[in-house]
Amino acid sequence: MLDFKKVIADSIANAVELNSDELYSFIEIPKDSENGDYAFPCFKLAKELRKSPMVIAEEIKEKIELNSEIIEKVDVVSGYLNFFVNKSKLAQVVIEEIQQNNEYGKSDIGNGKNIVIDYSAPNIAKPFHIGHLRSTVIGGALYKIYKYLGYNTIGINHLGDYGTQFGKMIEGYTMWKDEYNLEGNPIEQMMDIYVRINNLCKEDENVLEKCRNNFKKLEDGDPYCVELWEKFKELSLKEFEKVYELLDCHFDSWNGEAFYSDKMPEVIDILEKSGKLQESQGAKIIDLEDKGINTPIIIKKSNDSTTYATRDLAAILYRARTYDFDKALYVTSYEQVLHFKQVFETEKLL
C-alpha cells in the first residue's frame, strides 16, 4: 500500500536535506480533518535549522516538490505544514488493500476492554417501528465494528418493558379480553387494546388512576398483573425476533427496565445519602439546575411508582459493576437528549 507519510517525509527531506526516516516519526495526524490530513510539526527542526517555526515551514512549502496525483496541496499553519492527501488517489489505494487483504481493519487495539451499546431498545405490546430500526443498524454496526477491533463487546437489548403503559395495558386487557385474540396477529391485537384504553384514560381520570394503581402492582409483584405482562412481553419478543433475524442482529443481554426493578431502592437510598433527593408536589425529584439544566429529575412519582430515569441509573450503576467497562454507548434518538443529560449528571451521584 502507498504509504502518504512517507511520500511527504521523502519531500520535506528533499527541500532541507535531512534524514528521511526521522522525519517520518515527527508527521503528525491533526485532530482537526479541515487542518489537513497530515501535519509536520517544524518546531521539531528549529534547533537543527536556527530559525523559527514558521519560517522553516514557509521556506519547506517554496521548496517542496510533491506530486499532485497524490498529495492535493500543502498549507502552513502557525509553524505547522499541513498536508491534503488526493481523495481520488486515497480510495483506489484503500480498495485495492481491501481487495488484497480479507481482514482489512481488523486489530487487537482493543484486547482486554469492554464495551456496553445499549440499542435498539422498542417498546413491548408496540410495533418495531422505524426509529428502532434506526437505532437497531447503527447499534449493530457499531457492536461489529468493535468486535472487529478486539473489544470484548457486550450488546444490550434495553426493553421498553415497565412503566405506567403496562398498567395501561393490563386494564385495557381486563375490560375487553374477550374482544381479543392476542395469539393471532398479537402485535396489532395489543397497540389495538393500548389505543383504546390511552383515549379513555385521556376521559376519564378515574381510569388513569386505575392504569397508574396498575403498575404500582406490577411493582409489587401482584401475580394477575405479573401473569399478564409476561404474557404480553413473551407475545412481543417472538415478533421482534423475527426483525432481528432479518438485520442479522444479535443481543448478549435482553435486560429491559423491568430486570431493575428490584435495584432501584439501592439508587434511591444512594441518592436520597447524597442529600440531593429533595420532594416536590408528593413526588422525590434533583434540582439539576446548577448543572445548567432546567428541567428537573423525576426519581419516584408521588405515588410512589419510580420512572424511566430511575431505571436508566440503576442500569448504568448495574453495568458499570457487571461489565466493569472502558466505554458505554447509546443509541437513541435525538428527542432523548434532555433525558440523557439528566440521567448521565444524576449518575455522578452515584
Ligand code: ARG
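What you see is a predicted model, and the numbers here were worked out from it, not measured in a lab. What we label the rigid core is the largest C-alpha set whose atoms superpose within 1.5 Å from one form to the other. Positions refer to the first chain, counted from 1. Compared with the form predicted in complex with the named molecule:
- Taking 2 Å as the criterion, residue 24 counts as shifted between the two forms: its C-alpha moves by at least this amount when the rigid core is aligned.
- Relative to the superposed rigid core, residue 12 undergoes a CA displacement of at least 2 Å between the two forms.
- Core-superposed comparison between the two forms: the CA of residue 199 exceeds or equals a 2 Å shift.
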Second form
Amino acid sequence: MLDFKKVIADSIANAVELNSDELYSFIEIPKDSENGDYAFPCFKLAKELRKSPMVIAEEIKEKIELNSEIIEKVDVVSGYLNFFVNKSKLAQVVIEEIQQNNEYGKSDIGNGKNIVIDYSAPNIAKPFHIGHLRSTVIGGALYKIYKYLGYNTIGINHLGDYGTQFGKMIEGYTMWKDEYNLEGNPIEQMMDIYVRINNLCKEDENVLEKCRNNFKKLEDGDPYCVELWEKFKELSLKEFEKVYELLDCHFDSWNGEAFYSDKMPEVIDILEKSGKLQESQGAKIIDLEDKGINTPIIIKKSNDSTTYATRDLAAILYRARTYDFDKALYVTSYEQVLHFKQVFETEKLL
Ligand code: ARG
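Return one more block: the form predicted in complex with the named molecule, after the form predicted on its own shown previously.
Full complex below, order starting with the chain above.
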C-alpha cells in the first residue's frame, strides 16, 4: 500500500537535504484531524539547522514540492507542518488493498473477550419498522466487525414480547378469530386486531379489565393464553426472519422481555436492599436527580406490574452472569436515550 508518511518524509528530505529515514521517524499523527492527517514537528531539526522551529516550518513550506494528487495541502501551525492527504487517493489505495487482501483489517485484539450486542429487537404482533431496520443494519455490522476482530460476540434480539398489549391481543383474537386468517398476512392481521381491541377498550371498561386479566393469566402460565402468545410470537418471527435472511443478520439469543418475567423479583430485592428504592404515589421508584437525571426510574407501577426498565435491569444482570461480558452494546433508537441513561445509572446498584 502507498505509504503517505514515506511520501511526506521524502519531500521534506529533498527540501532540507537531510536523511529521509530519520525524518520519517519524526512524523506524527495529530490528535485532532483539523490539524491534518500527518504532522511534522520542526523543533526536531532546530539544533541541526540552528534555526527556530517557526522559521524552519516556513522555509520547508516554501521549498517543499508535493504532488497534489497524493498530498492535498500543507499548513504551518506554530512550528509544525500539517499535511492533508488527498482523500480520493486514500480511498483508491484502501480499496485496492482490500481487493488484494481477503483478510483486510482482521485482527485478534478481541481474543478472550466477550461482547454482547443488543440489536434489532422488534415488537411481536407489530410491524418491523424503519427504526428496527436501522438498528438491525448497524447492529448487524457491529456484530460482524467485532467477530472479525477476534471477540467472542453474542448477538441478542431483545424482542418486545411482553406487556398488557398481549392481554388485549388474546381478547381480540378470541372474540373475532373467525374473521381473520393469521396465516395469510400475519402482521397486518394482528395489527388490525390490536387496533380494533384497543378502541373497544377505550369504550368499554369491562373489556379492558378482561384484557388485563388475560395478561395476568399469561404471566401465571395459563395454557390457553400461553398458547396464543406463542402463536403470535411464532408468526411474527417468521416474518422478521425474512428481513434477517435478506440482511444476513445473526442472533445467538432470542431472549426477549418475557424471558425476564421470573428474573425481576431478584432485581427488586437487590434494589430494595440498596436502600435507594422509594415509594411514590403507590409506585416504586429510584430518584436519579443527584446523578443529573431529572426523571426517576420506575421499577414497579402502582398496580404492581413491572416496567420495561425493570426488564432491562434483569437483562443486564442475566447477561453479566451468563456471558461475563467485557462490553455490552445497545443499538436502539434515539427516543430511548432517557430510558438507557436511567437503566445504566441504576444498574450500578446491581
Ligand atoms: N423493543 C424495543 C422497541 O421496539 C427496542 C428494544 C431495545 N433493547 C433493549 N434492551 N431495550 O422500541
